[in-house]
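One chain follows as structure tokens, the form predicted on its own.
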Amino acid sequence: MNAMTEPSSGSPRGDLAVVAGFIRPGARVLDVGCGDGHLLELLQGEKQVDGRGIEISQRGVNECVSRGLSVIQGDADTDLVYYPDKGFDYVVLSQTLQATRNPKLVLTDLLRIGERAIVSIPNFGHWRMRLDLLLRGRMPVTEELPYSWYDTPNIHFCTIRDFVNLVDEIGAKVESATALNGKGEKIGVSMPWWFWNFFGQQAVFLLRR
């Protein structure tokens, strides 16, 4: 499944460096929705990981394979069931959870397959989106979320606070987290959730059971 919140620009997104920072060298990593393989390539080059990927689009799979990456075609909603328990040290789902049909089940599977899960999400509770809804009365369209309501692949809109509540509901724990602005720069380190929920445009979470 592709990252669903922005069109491909040919360069890695800012959140990918944060994701990579959570991963120890030499780890076994599964990147779910790996797109064109930027993260896997980064991890193999800088962390020497044993990396695997799953991607829904044939174009993305072809791009990954052309880079020498081990990627197969598959859907996060239906194909994670085939992966064994604790088969990886880390399972990554970057900017894709909101585009899945059953986010709760997908998140549960990530934590079953990996010792830890790393999930990055766009924050639909950012103040600009709230203001846009308040003043214009229309679904926001931004650089980070460029789709109109009728053609967006994002089917489960959530805020940072919503995601934290879901983590609690499935009995998982947030081991570490970082909120980012639209450029992928960290904001408000060690701030409370309400601050990130209002000012963060995206967030990256390191989760464990």
Given for the second form:
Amino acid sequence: MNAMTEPSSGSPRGDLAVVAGFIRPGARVLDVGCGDGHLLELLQGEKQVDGRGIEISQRGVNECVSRGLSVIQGDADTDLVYYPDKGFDYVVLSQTLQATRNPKLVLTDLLRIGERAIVSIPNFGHWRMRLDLLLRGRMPVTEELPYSWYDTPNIHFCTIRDFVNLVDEIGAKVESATALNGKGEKIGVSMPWWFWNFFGQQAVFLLRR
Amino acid sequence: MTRVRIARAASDEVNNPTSQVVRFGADRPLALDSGGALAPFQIAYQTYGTLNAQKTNAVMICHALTGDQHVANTNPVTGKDGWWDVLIGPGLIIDTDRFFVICSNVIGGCLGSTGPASTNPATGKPYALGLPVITIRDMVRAQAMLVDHLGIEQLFSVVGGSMGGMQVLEWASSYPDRVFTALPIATGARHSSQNIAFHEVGRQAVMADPDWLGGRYIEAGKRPTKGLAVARMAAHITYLSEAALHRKFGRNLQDRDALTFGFDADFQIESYLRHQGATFVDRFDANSYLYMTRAMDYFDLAADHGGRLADAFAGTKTRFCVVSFTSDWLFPTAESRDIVHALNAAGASVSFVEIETDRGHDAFLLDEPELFSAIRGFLRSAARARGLEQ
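Okay, that is the form predicted on its own; can I get the form predicted together with its partner chain now?
Full assembly next; the chain just shown is listed first.
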């Protein structure tokens, strides 16, 4: 999955470092939409986690398995139901929620399977997005979100504020959150939501039930 | 080798195989799912490589329906290369310089382990249908006795495709503490109705052959080769795919320029199947074919655990790598996915790769680079976890 960054590959994504920062050593981690397994490898190397992955593209899966990662082919929308309650300490959904058919259900499942969920999202409330719509009257296409409206896998965009509302709606708690700029650098330490929602290009949330 | 020599070599292997043999006497019977026990009995097996001092580097290879223990050496009957020698050997994916590889002929087989062609010590005649029906679990129970005999507590890995994959699943379910990693390939947790149907066609072909003689053909000096050949021909189609058949044969004619308007093998595919049938009957015992197919038909791992497949793997610490092939219609990917979902539900560590190929079920026996890189990566990381350094 990793629908956001699929076309461009290269330097490690900034949000992954933030995700890794939320995870305690030795934890059981399920990475939903693990792509080529970059985060899992990072976590196994630095945090000695017991890591598993689900990835929608068979090529990504085969790549992960040949590198010794425990990964299965699967879809966040349909395959999370097979996981038992509280099977993991953390379930990670990195830059993938916007590509799911039913984000609310997926989010609910993440918090059923994991004690905590770590979710990173691209922020559609960023000022450049707003400006694109306001001035150009066009659906925004940016370096980070390079798809046109008709070929994008990202079918459920939201803003940081929208996401916080959804978390509230399913009765979960935001334990910690961080907004990042385009380079993956943190923006401020504890800014109000409106500020992050305007200046953050992506955000990473640590959630619990 | 000529066909007569192959047939003679095959029958020589039944009671006194060229492989290593472990014999279990009347004091060590093999308990059978059918309720009885088999005693005495013997297991013929091959090993490759060296068992390390800690006895942690053993890999059990489980063979498929008509396979045998000669997985990585020249077959003493056919003179052909080992059936998985693309995968197993010095420096290969399952590296015999590092692993101690064991492959045994299954119980009910015909290459040295006790099967229907073996002499029943009570009568001095071949068991024929006097041998109790053997199940996948019986085969695995016998293999566990072999592993005990070799002084190995835990296998580093159990690997197999098709019927071999069923044994892998049974190993992981019946002996979870004795299996560090499990690699079930192109298999299912139960035999589907369609697969049972194909097997029944094969069995009926064997039993309809007048030379089958109610199973007592060996004493009569006969062999139901016609029936067994038809069984093999029908089964062989299920091991391939339409795309592969069309690529290989199309509608090409065999050694002729025009249709003969008769029932000779006009088409290359007919000639090919006839050849597959003819060569098979020399090396394989017809009754053993009945027993092997029955064992697969009876396999239903979920049914053995109250209908819930996940319960077959409850609490397992075994690391699994499940593999399927896109064009396999005998054990389609959906069956592997069922296994994976059950393992997920059991909280097991599982990898699952589906390999893109048009070569059908038999792809697991062929040189498939993606299969090899998945197996290599999976075993390498498991070896690190088991303290078996590269």
